[in-house]
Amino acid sequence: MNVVFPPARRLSGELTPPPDKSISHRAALLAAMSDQPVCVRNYLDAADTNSTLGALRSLGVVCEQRPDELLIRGTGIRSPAEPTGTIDVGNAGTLMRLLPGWLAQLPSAVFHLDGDESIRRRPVDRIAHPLELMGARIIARDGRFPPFAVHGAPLRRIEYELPMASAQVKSCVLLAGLSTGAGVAVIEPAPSRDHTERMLLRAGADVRRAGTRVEVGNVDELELDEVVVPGDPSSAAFFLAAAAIVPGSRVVLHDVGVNWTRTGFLRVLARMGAHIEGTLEAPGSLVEVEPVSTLTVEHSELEATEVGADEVPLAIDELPLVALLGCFAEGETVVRGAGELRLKESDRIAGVVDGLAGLGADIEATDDGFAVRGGGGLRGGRIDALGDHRLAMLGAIAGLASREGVEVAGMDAAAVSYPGFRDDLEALVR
């Protein structure tokens, strides 16, 4: 589906972003591993998170969707059913990488996982390596791609040092560590989002963090209370970026999750000169609660910045927006250490650089990032979403800030994480 987004005079108004995708995935998975029913409120109703519910149902989990809540009756940590067919993860990379951490601890069981064409290009070797060190066996296409099979086994404790910061790989290892008898430890080169640790702590697991080392102990059962999913900061980021670059704009977003491991983009945006109001969580916290805040952003004159490898894990999903902001900022904006972007739903470095260049940006790719020479804004034109939800939404925001408007080819990809994106965006456009 192709959609044209014309230039906007300004953006003004208030809205609440959709529920957090990362937390929704984890809430469903941890609820499935719990012994008692769990009520999840504000669960994201989108393609990716619905793939998680479908996968859990194939494992014998009851997922009852009600008008204002999701009730999940799990199987407990050690009792998921072994499905007769393949577990379909759809386009959900988080599901593909977290679920094997639960399944790997089931001796003699074999689970086959597959997904859509996009997911078949996303590697699983980074979860396969630690799980095999723990005693499981992963057999993947070409040694690293879906479809793949998880052969469960009695797992042993390891202390695993991640070669690169990844919340998905970390979470997979932590979930597997619940059943080793002695827990597991993960050491990251830099902090990554910590929703799994917080939810495990809330469910009664022994979770400890010291610097970039996270350790979880063995548990017999999880007991998760009601979960209320906050607004997704990655979805909110599109409106915040739009308000910052469209003259005369002022946007207020309510109930946004402000976990410090998710607000890297806000820190970059503020450094570029954007005026942001709201209360953010202090770095370093590890508590059960997921903090929320109301955020307000107004149009601002932006200055270029540099984003280094240490900031990338805390802003990974919003880095395409940094490229867009760079088009409107004075000076050269550079992102380094973001090679992980090449392994998302699309090669996001190539997609962002080619897409924005086609709209008139002065931008070039590097092996692990990009450089944007700004100040001239964007002319407009056509951008291909490449089946990637974040590129689709990026194109829409680019259109509002451009001089001639932007046609987004494949706008329907936004439904993966934000089915109501166009309606919410149109409500703010004046």
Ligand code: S3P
Second form
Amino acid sequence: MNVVFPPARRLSGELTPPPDKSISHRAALLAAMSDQPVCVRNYLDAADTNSTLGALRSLGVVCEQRPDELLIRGTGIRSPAEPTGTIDVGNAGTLMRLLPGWLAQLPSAVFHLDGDESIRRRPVDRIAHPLELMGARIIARDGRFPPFAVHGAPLRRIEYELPMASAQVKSCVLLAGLSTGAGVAVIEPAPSRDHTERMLLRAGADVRRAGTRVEVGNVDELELDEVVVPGDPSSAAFFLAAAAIVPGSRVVLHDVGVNWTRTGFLRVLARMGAHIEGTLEAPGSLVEVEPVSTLTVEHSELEATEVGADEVPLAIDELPLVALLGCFAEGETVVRGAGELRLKESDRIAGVVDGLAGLGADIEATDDGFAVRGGGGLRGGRIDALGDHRLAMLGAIAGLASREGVEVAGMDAAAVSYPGFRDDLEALVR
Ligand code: S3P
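Other form of same protein, the form predicted in complex with the named molecule, not the form predicted on its own:
Then the entire complex follows, led off by the chain already shown.
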């Protein structure tokens, strides 16, 4: 579906962004692994998180959608059913990489996983490697890609140094470590989102973090009672960016998750000179709660900034928006150490650079990021979402801030994480 987003006079108003995608996936998965029923409030109703419910149902988990909650009756860690067919992960990379962490610890069971065209281009060797070190066997197409099979086994403890900062790989290994008898330890090159650790803590697991080392102990049972999913900071980021670059704008967003491992983008935005109000969580110790805040952003004159490898995992899904902000900021905005962007729902370095260049940006790709010379804004034109939800929404925001408007080809991709995006945006545009 092609949609035109004309220039906006300004954005103003209040909004609550949709529930957090990462936390929704984890809530469903950990609830499925629990022995007692778990009530999840504010579960994200979007294509990706519905794929998770479908996958869990095929494992014998009951997911009951009630008027204002999702009730999940899990199977416990050790007794999911072995599905007769292939588990369909759809477009959901988080599901594809976290679920095997559970399945691998089920001795002599075999699970087949596959998904859509985009998921078939996304590597699974990053989880196959540690799971095989722990004792499981993963058979993947070309040794790297879906479809793939997980052959469960009794697992052993490892100390795993992650080659890349990835919350998905970290989470997979932590889940697999729950029944090794001795837990598991993971060392990251830089901190990544820690929702799995927080939720495992809430479920009674022994989780410890020291710097970039995370350790989880053995558990017999997860005891999660209720999970309330906060608003997604990655979805909120589109409106925050729009308000920052469209003159005269002021947007107030409620119930936004402000876990410090997700607020890298807000720190970048503030450094570029945007006026942001709200209480962010201070970086530090591991806690059970997922903090929320109301965030207010107003249009401001922006200055270029540099984003380096340490900051990248904390803003990974918002880096396309940093490129957009860069078009409106004085000077050269540079992102480095973000090669992981090439392995997302699309190659997000190529997609962002070609997409924004087509709208008039002075932007170039590097191996592991991009550089934008800003100040001139954007002319407008047409951008291809490439089947990637975040590129579709990037195109929409670019249109509002452009001189001539932007036509987004493939706007329906937004439904992967934010089916109500266009309605919410329309409510803010004046
Ligand atoms: C996610 C982790 C990140 C992120 C993705 C969601 C998660 O991926 O880009 O959208 O929920 O754990 P990586 O682990 O590949 O960095």
